[in-house]
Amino acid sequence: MSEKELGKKWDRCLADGVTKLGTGLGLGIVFSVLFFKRRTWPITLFSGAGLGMAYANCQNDLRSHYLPHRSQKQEL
């Protein structure tokens, strides 16, 4: 794997992490305000779930060094 490919994978990992963390944080805040009387545990739960999904995706992406990313596949 070249350094350029590794850099692209890390960029995708960071972007995915920020997106999933932000979504989890937003959902946690909404659920906390609407359903759980402004407690903090829904925010922590949803943010952790978002980070966990991003970590799993990043781990899978970095381990699959021999498979092209789905955006790089050429149609036959």
Given for the second form:
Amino acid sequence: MSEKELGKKWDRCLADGVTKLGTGLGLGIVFSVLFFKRRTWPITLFSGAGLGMAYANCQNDLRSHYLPHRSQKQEL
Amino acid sequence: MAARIWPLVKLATKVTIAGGAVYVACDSGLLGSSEQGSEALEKAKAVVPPALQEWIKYFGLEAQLPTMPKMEFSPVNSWNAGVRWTISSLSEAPTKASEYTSQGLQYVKDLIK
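Beyond the form predicted alone, can we have the form predicted in complex with its partner chain?
Okay, now the whole complex, with that chain kicking things off.
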């Protein structure tokens, strides 16, 4: 894959990571305040889950260039 | 009777709020693929400044708050410049080190003479 494409993928990864971390943090705060008596662990759990989702997305995105896609399989 | 229903009502309210938050997060694509996430970020960036302006006008704080100065600071450019500077100094480091060593040795030799 070209350098430009790779750079764009990394930019998307970073932005995605920040977004999902923020979302996880927000949801963690909501759940912690509402159900878990303002403890810290839901916040950590949800933020970690968000980071994990971002990592998986990034991994998929970076690998997708080297994997055969459905349209190619149909051609075969 | 009200004393028995009240905890249920509280629980129902909490579940509604939490469920609504999860629904909004999933629906706006914040928890989807990276493209959806970046779309959501773009939408948020487009929406925030006008919303902020509206709020300021609504609260009548226009006269009090000074206008935000246009910042010409770009973190991306600073980061890239920093990376370039680091790598170039790392690549020049051995040459410079040997230069300085030889200069220092020369200086010491001159002192000893």
